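Here's a solo chain for you in structure tokens, the form predicted alone.
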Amino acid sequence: MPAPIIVIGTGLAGYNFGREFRKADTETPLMYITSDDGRSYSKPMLSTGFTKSKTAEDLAMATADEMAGHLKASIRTMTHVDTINASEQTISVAGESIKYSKLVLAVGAKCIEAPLAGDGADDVYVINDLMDYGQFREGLAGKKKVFIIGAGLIGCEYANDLSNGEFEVEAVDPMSTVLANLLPEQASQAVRHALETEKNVKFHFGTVAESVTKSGDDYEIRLKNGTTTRADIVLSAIGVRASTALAEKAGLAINHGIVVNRELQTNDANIYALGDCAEVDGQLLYYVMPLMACARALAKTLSGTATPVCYGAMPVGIKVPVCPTQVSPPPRDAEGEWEVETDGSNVKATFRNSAGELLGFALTGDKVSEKMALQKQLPSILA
């Protein structure tokens, strides 16, 4: 029998890949090994069990066996991956050494840790798959307010979800505003001004969380700039980064994720990386359109149809129900200026170039029924 392609993780790359691969190729031998309990789920859909009441059971779209029947493939769960030999092909977990015709890293990536003092440090908590969400749920248990650590993309959807499940929600994060990093200031003030006139969400802007201390049944929180407060439960939410240690033990070029050709290979002929661990022709994108570009690309790759990546314009859907949001943010290195035009919380942002060709935009509130005609207007990423 031939060895099998390999696909290490079962997140929502890792899973699109199969779906799609197996829509042209369904005998190829297929096997996933994932660190977390194989489920399949929408990673997005995390940030909104609260709002729509949903348990982890409820985002559970499939158990790994059925995914294991949909795919025509063997699943490994709970089971790490100790080292890949790419010389030998093959990989090798807990002792056994498994041989594959083509290794699919599908990792995605790690929630950065808060650096945290105090004895309460270590029970933050950080939502970075299903089980982690399960778990959260349940510590959520009879609790009242949870403090969040972070005001960008994650920690506002949060704040927002957590408000709607009735929860009190306070916040800090370093920057002057919400989304700080993503959106300009008319549509970052929205944001905010929506959460906290709407959704009663406090927060502590310029400053960091510096120790989290155990207090009876709570936590007391102390801030850089002196503040304390308290809350039942801390939830950090300040970004990811790509998962790349085991790629970069097994010499595979790394920069700020696994570094990937519009092939979607890496700088080993038999390895293949996408999704949040991805860095693809310069580009890593934590976000679902272009995993499923990859997911759909890959897929004809492998099963004998050799397809570069690309990416249109990508805008991002923010999940603050109580203000809409769309963004495409422009390049970071491009030159031009925001024009905004606002009216209350419904804000319309755009960045164009001298020559006034559109390269970005942030809309908010009812704006964001321009989204598909400003889309239109974006140049590709990836041509």
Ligand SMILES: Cc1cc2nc3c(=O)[nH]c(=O)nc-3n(C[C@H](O)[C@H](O)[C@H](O)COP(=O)(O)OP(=O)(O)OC[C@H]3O[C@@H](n4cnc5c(N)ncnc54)[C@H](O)[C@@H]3O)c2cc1C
Second form
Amino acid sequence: MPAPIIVIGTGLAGYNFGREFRKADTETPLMYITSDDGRSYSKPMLSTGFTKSKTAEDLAMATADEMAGHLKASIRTMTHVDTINASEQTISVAGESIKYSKLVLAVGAKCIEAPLAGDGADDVYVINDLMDYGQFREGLAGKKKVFIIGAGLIGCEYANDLSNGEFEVEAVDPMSTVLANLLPEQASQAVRHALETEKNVKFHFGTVAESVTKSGDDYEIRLKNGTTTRADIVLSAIGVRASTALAEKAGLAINHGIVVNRELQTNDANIYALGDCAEVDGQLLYYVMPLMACARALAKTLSGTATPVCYGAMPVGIKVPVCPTQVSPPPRDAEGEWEVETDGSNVKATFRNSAGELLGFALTGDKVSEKMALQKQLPSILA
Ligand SMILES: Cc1cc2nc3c(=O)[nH]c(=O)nc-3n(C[C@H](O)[C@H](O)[C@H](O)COP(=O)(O)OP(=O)(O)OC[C@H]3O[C@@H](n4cnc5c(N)ncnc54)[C@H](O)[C@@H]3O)c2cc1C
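Same protein, the form predicted together with the named molecule this time rather than the form predicted alone?
Starting with the chain above, the whole complex follows.
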């Protein structure tokens, strides 16, 4: 029996790689190892649970056993991989050493922890998978008011979703408005205005949460600007960072993520990475479309046809139904200017260079209908 391809991680990256791989190769042994329960689910759905009336159980599309059947794979759940021994092509799991032919790292990203003082800091929720989401939903039972740390993409999505679930929502962000790192000012203001006026979300901008303290049945949240407020439950959503510790310990090249080339190969010829953990040819994109492209390309490569990944333009929908929003941010170092048409809630912002070429856009409200037309004009991210 040849050593299996081992995939670490059963998120969208790991499972989509397996689905694609099995289209081309039904025989090579495939083994999954995951530190969670291995259920298949779509992570973007976690921030629309109330809007779509879905519990954590509803969001689970298949159990680990069902996935093992679909993928003709073995799957070990609730199992953390501690060490990779690249020279021996083994991984070590709870003292056991397992040989691989190829290793695929699909270990995702970790939520950044907000530095908080106070005896309630350990009770602050972060949601990075379906199990976290289930615990958060349990924690919400009988509660009325949620305080969210962070008003970026995930924070705003939860603010809208929890409001739709009839929770009172208050949030804090160090920037001067919502989604400030992603949208030009007018588009941010449109989203902020809709959340404030239609969903009654109360924001604190230009400051951060310093402490969360237990206070009877609820929590007191103290902000750096001296404001204090109270909530029944606190959720932190201040961003994610690629999980690189395991790869780094194995001597693999790391930058902001695990460094891989266009064939998703690390600096070790037998180890590959994709998804939120992987920095592909300099691009670290925490979204679904890039990982799907990587899953397709890597499946071809590992079934015998070396295939570099290509990324077209990949706009992101921000799930704030109170103000539909689509964005394709310009590359970080791009030179150019935003041009904005707005009537307040309907914003069309385009970012062009001096030659007039479109490099990015942000659309809110009715203007999201122009997404496809603009997307066609954008250059590919990895041609
Ligand atoms: C609330 C929310 C909403 C989102 N909405 C959108 C959206 O609308 N559109 C979009 O494009 N993107 C969205 N994203 C981002 C998108 O969901 C992620 O980019 C994607 O799910 C990442 O998948 P992944 O498989 O790389 O990582 P993960 O889903 O994090 O999977 C990582 C896996 O690795 C396992 N693992 C990690 N370390 C180890 C170890 N040492 N040993 C064993 N197992 C290990 C974990 O258990 C897990 O199974 C959203 C993210 C969140 C949190």
